[in-house]
Every structure is written in C-alpha cells, then in structure tokens.
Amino acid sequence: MPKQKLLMIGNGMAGVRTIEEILDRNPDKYDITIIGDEPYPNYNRIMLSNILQNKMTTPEIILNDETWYTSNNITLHTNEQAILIDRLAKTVTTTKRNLTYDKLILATGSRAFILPIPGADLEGVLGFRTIADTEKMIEISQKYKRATVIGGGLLGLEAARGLLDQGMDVTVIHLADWLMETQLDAKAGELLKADLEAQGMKFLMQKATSKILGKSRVTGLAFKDGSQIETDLVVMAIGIKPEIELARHANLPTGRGIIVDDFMTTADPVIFAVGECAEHNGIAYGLVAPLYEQGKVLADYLCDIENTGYRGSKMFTQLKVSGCDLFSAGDIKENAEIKGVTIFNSIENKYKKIFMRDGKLVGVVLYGDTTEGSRLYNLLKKRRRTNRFHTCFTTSQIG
C-alpha cells in the first residue's frame, strides 16, 4: 500500500517537532515533504537572542541539520514560499513548483508585528524574528552606535541586551507603566528596570511612537507627546502576527490565527494547523511549550492513536538576560476574586508573590530567586488547594 503524502508548510520549531512525534509513532506511515521559506534547516528561534548576546553562533542553534531530513526520508525545500492552496485539487503552489498532498499541515508560524506608522519602511527598521534579522542587527552595530528597541516585553529586552553586547547605546521605548506588564506585577517590573539600568540600558516609559524619522534610513523617533530622540537602528519587538494569509485565501476560517479544534484540525478535515499560526479556543499561543503540546496531539491524530485532544496550555515566562532572574506563570492580576501574598527581601532584591483564588494557586511572580519556579508551576498546573500560602513558599525560602 503506497504511503500517504504528508505536506507541511513551515519548517519551524512547532512543525518539525510535530514531524518528529509522527516519526516516533509510525515512521513508515507518510511520505513527508516540508516547505521552508528561510534558507536554513530547522533552528531554535528562541536562541536568536543568544547569538545577539555573543553566547552562541548560528550553527549552534540548528536543531535538525540536512542529514536528519535525509536519514528520515523527508524532502525539504528551503528558501521557498508557498503561495496558494487548492483544496479541491489538494495541491500547494510554491514560488518554485506544484506539490500534491493527502494531508496538509500549516505550520506557517508568525512574523514580527511592525507598527503601521510613517517611516516603518526605512532602512534600519527591523523586526527580531529570524536569523537574517539577527545578522542584520549585528552588521548595523558595526557601523552605528545608537539603537532603539520599541517594546519592553520579553523579546524586546533580550534584543536590547544583545545590542548592548554588540557595543551599542540602547534605549528601550515602552508604552506601559512597567516592563513586561503582562508577565510581571509593578514591583517586579520596577526591580527588573533597575537591574537593566545598572547594566547600561536606558528606558523611556509610557511613550507612544508616532513616526520614524529619516529620508532613506532611520535617524530618529518622534512620539505622540511631541518629544523626539535620535537613533541609527530601530528594532520592533511589540508582538507577533500569526501567518494566516495562505489559509484565509483558501477559505479556511481564521481569527487571529487559523481556527482549529481539539485535534488541530481546520474546517477542512485533511488540513491541520499547529504552532503560532493556530488559534485554539480563541487563543494563539506564542511560547514554545504549548506548541510542542499541540504537536503531540496532532501526531497522535495523524497516526490513528487515541487521544483526548488539546485542552489549552498554562504558560510560564523566563527572561534570558544575565543578572535578571525572573519567573512568571498564570494569572497575576489581583481583583475581587484573586488575591496576592508577597515576600520581599529588599537587601538582596528577592521578590516572590503568589496569587490565590478560592484557596488555590492561580499565579506566581518570582524575581531575583527563581529556584521555586518549577515547584510552583507544577502546583499551578494541578490547581492544588494550598494550606494557606506557606505551603508554596515561606520566609525562610527567600533568603
């Protein structure tokens, strides 16, 4: 019996992990072809900040080299873009060829969100999403010295730290009152900002960018309050936008992402979506752990293994910047139902706060000492009832 043709659009972490899971379950079930629009095999996008921070090189972040594809009989087309899905004919047209499929996985990922403001298309304005982006930032740092990062979230701070390591004078522009406001409370955000300022990073808080200045390349930024700064490089790190255009043009339902059910199936029973491009129960996840969970569910489904389906994920956040140890997970906003308990060692700047609802742990923020992160995260996932708050951490644990 001939193998079914499994075609995957996207060669990123979520998609290739799904293929690895399929190979673990039934390596002979599918004839697999993968289309990737970058000129590289599968690499660890999370480690781009380590390249920028001079901790790793590009070859070191490759997860699956060309020999892996060959040894697993996978046809890989790199530097090639899918441009059309014909659901009736079950074909995908790329920039170089036409491919047929029996089953199709959309693992198109996402792209950096670029503010739709005047000057966003100037030379020297970049996202931070690919190896090419990272190499361009390093190249610019050899010629220019002033960098501005728009966005004081996880990715923006990692980019800013990397640009500091490249010898640039770095200013972070952030719209909110404190850094990483979706993952940290105000106190932890204040501690993080102080530590990063001690490393040489500058901040302009509560600033909304209205225009990028320059003629052919960037020379500065203008803000809605009328102020301006000079800069030679602008890195946009204000979020991601799922790549859904292929699916939308194929008349597959989309919201923020490509809408899927609990088995990562789209409205077409032979087309699936996994990773940052997928939207499950109204959520498009941008962190790797949920995407790997999705890959396991999809691999089971494609290999005819019974599975209860994907039920959503609880996420946690850690920052890859030396000298700034933080951990955040769950619901961290206090309200009528959620209450917080705080311990703060002001001598060593160690801050811990847990958030409770109906006697159960629902969120945690740790700064300065993250040793309790894994244990608290496991408690959070289990939604276990605590014996008051000191079953999670005590004053003796913060020292």
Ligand SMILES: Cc1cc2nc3c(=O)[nH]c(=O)nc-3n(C[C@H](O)[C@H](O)[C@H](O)COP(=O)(O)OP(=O)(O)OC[C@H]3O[C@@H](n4cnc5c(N)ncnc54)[C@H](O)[C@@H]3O)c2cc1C
Contents of the next structure:
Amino acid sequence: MPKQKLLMIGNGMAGVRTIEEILDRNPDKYDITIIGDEPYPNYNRIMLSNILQNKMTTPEIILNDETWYTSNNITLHTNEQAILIDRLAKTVTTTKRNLTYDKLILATGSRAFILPIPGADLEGVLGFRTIADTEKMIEISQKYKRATVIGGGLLGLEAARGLLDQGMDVTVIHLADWLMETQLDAKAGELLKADLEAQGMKFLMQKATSKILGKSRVTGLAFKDGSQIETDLVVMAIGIKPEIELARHANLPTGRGIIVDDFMTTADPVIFAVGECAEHNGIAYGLVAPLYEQGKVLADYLCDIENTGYRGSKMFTQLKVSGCDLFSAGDIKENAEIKGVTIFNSIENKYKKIFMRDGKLVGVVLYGDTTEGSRLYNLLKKRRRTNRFHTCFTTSQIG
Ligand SMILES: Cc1cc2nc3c(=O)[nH]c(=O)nc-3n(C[C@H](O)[C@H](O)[C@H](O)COP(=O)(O)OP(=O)(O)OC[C@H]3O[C@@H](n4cnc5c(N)ncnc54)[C@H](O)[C@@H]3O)c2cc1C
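Return the structure block for the form predicted together with the ligand; the form predicted on its own was the one displayed.
What follows is the entire complex, opening with the chain shown before.
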C-alpha cells in the first residue's frame, strides 16, 4: 500500500520537532514533505539572542541540517511560501508548485508584531524573529551608533543586550511601569532595570511611541507625551502575531491562533496545527516547551497511538542576559485570592516571592538567585498544598 502523504507548512521548531516524534514512533508511516519560507533548514530560534550577543554563530544554531532531511526521506522546499490551501482538492499551492496531501500540518509559527504607526515601514525598523532580522541588526550596528528597542519584555531586553554587545548605544522604550511586567512584580522589575542600567542600557519607561521619524530611513521616534529621541535603528519587540492567514482563507476557525482540539486537530479532520500558530483552549503559546508537548500529542495521534490529549501547559520564563538571573512561573498577580510572600536579601540582591491561593503554590518570582527555580516549578505543577511557606523556601534562605 502506498504511504500516506503528510505535508507540513512551516519548517520551524515546533513543526520539525513533531516530525521527529513521528519518525521515532513510525518512520515508515508517511511520505513527508515540508515547505519553509526561510532559506535555512530548521534552526534554534531561541539562540538568535546568542548570535546577537556574540556567543554563537548561525551554523551553530542549525538543529537539523540538510542531511537529516535526506537521510529520513523528507522532501524539504526552503525559500518557498505556501500561499493557498484547497481543502476540497487537498492541495497546497506554494510560490513554486502545487502539492497534494492526505494529512496537512500547519506549523507556521508567528511573526513579530509591528506597531501600526506612521514610519513603521521605514528602512531601519525591524522585528526580532529570524536569522535575517538578526543579520540585519548586526549589519546596521556596523554603520550606525544609536539603537532603540520598543518593548521591555523578554525579547526586547535580549535584543537590547545584543545590540550593546554589537557596540551600539541602546535605549529601551517601555509602556508599563516596570520591565517584564507580565512575568515580574514591581520589585523584581526594578532590580532587573538597575542591573541592566549598570550594563549600560538606557530606559524610557511609561512611554508610548506615536510615530517613527525619517524620510526613507529612521532618524528618530516621537512619543505621545510630545517628546522625541534620535535613533538609527528601531527594533520592535512588543509581541508576536500567530501566522494564521492561510488557515483563515481556507475557512478554518481561527481566533488569536488556529483553533485546535486536544489532539491538535482543526475543524478539518485531516488538517492539524501545532506550535505558536495553534490556539488550544483559548491560549496560543509563545514558548517552546508547551509546543513540544503539543508535538508529542500530535505525533501519537498521527501514528495511531493512544493518548489522552493535550491539556494545556504551565510555563516558566528565564532571561538570556548574563548577570540578570531571573525565574518566573505561574500566577504572579496579587488579588483577593492570591497572596504573595516576599524575601529580599538586599546585601546580595537576591529577591524571592511566592504566590499562594487556598494554601497552594500558584506562582513564583526569583531574581538574583534562581537555583530554587526548578524545585518550585515542580511544586507549582503538582499544585501541592503547602500550609507553611517554609515548604517553598528552605530555612537557610529565610535566614
Ligand atoms: C530571539 C528569540 C528568542 C527566544 N527565546 C526563547 C526562549 O528563551 N525560550 C522559549 O521557550 N522560547 C523562546 N523564543 C520563542 C521560540 O523561538 C518560539 O516559541 C518557537 O520558535 C515557535 O516555534 P514554531 O515552530 O511554532 O514557529 P517558528 O519557529 O517561527 O517556525 C515557523 C516557520 O514557519 C514559516 N512559515 C510561516 N508561514 C509560512 C508559509 N506560508 N509558508 C512556508 N513557511 C511558512 C516561518 O517562516 C518559520 O520558519 C524566542 C524567540 C525569539 C525570536
């Protein structure tokens, strides 16, 4: 019997991990083709920050080189974009060809969200998502001096640290009161800002950008409060937008992402979505750990292996900037039900806060010393009841 044709759109981290999981389970089940619009085999997007920070090179972040595809009989079309799905004919049209499928995986990821403000299309305004973006930033840093990063979240701060490493004078513009406000509380955000300032990073807080200035290339930024700064490069790091257009045009239900059930199946039983483009139970995840969990479930499903399905993930965050050790997981907003307990060692600048609801650990923020991170994260995942906060902080840490 001929093998079923499994076609995947998107040659990124979640999609290719799913294919690896399928090959582990049943290497002979499918005739696999992958379409990727970037000109590279699958690479570790997370490590783009390390390239910008001069810690790694592009060849070092390749996860699966061309040999891996050929040795696993996978047909890879790089530099090629899928532009249309015909669900009736079960075909995908790309910029170069028509392909048929029996099963189709959408693993199109996200793109950087670019603020829709005047000047956003000027030369020197970039997102931070791809090898191409990273190379462009490095190229600009060799000609120009001043960089501005819009967004003081994880991605923005990693970009800013990288641009400092490229020798640029870097200012981070942030709308909220403190940095990484969804992962850190105000105190940890302040400690982080102080450490980054000591590294040479500048900040403009509570600033809303209204316009990017310049004729053909960027020369500055204007803010809603009437102030302006000069800059030669703008990196927008204000969030991601799941890539759902293909699915939307194919009349598959979408919200923030492509809506899937517990088996990563879309409304069409032969079309699946995995990774940042997928929305499960109202959530489109933006970190790899949950996406890899989704990949395992989908691989089981596609290989007819029993699985209870994907039930959502708990996530933790770490920042890849030397000298700023932080860890954050779970619910960290205090309210009538969630209460926080803080320990701050001001001599060593070590800050720890745990968040409890009904006697159970629901969130954690660590700054300065993250050694307890994985232990607390495991406690949090188990939703263990702890009546005394000693269970969460060892006696030596409290003292
Ligand atoms: C600088 C940076 C640092 C990060 N750091 C971390 C971190 O520390 N920890 C963490 O967990 N996560 C981190 N992430 C996020 C992580 O990289 C993503 O969650 C992960 O890459 C998502 O995998 P994906 O396969 O869903 O999407 P992607 O890896 O983006 O892959 C999707 C691929 O599909 C392609 N594509 C889209 N549409 C089409 C089309 N129509 N035709 C053909 N190809 C198409 C895209 O070009 C892309 O190559 C970071 C991301 C960046 C950018």
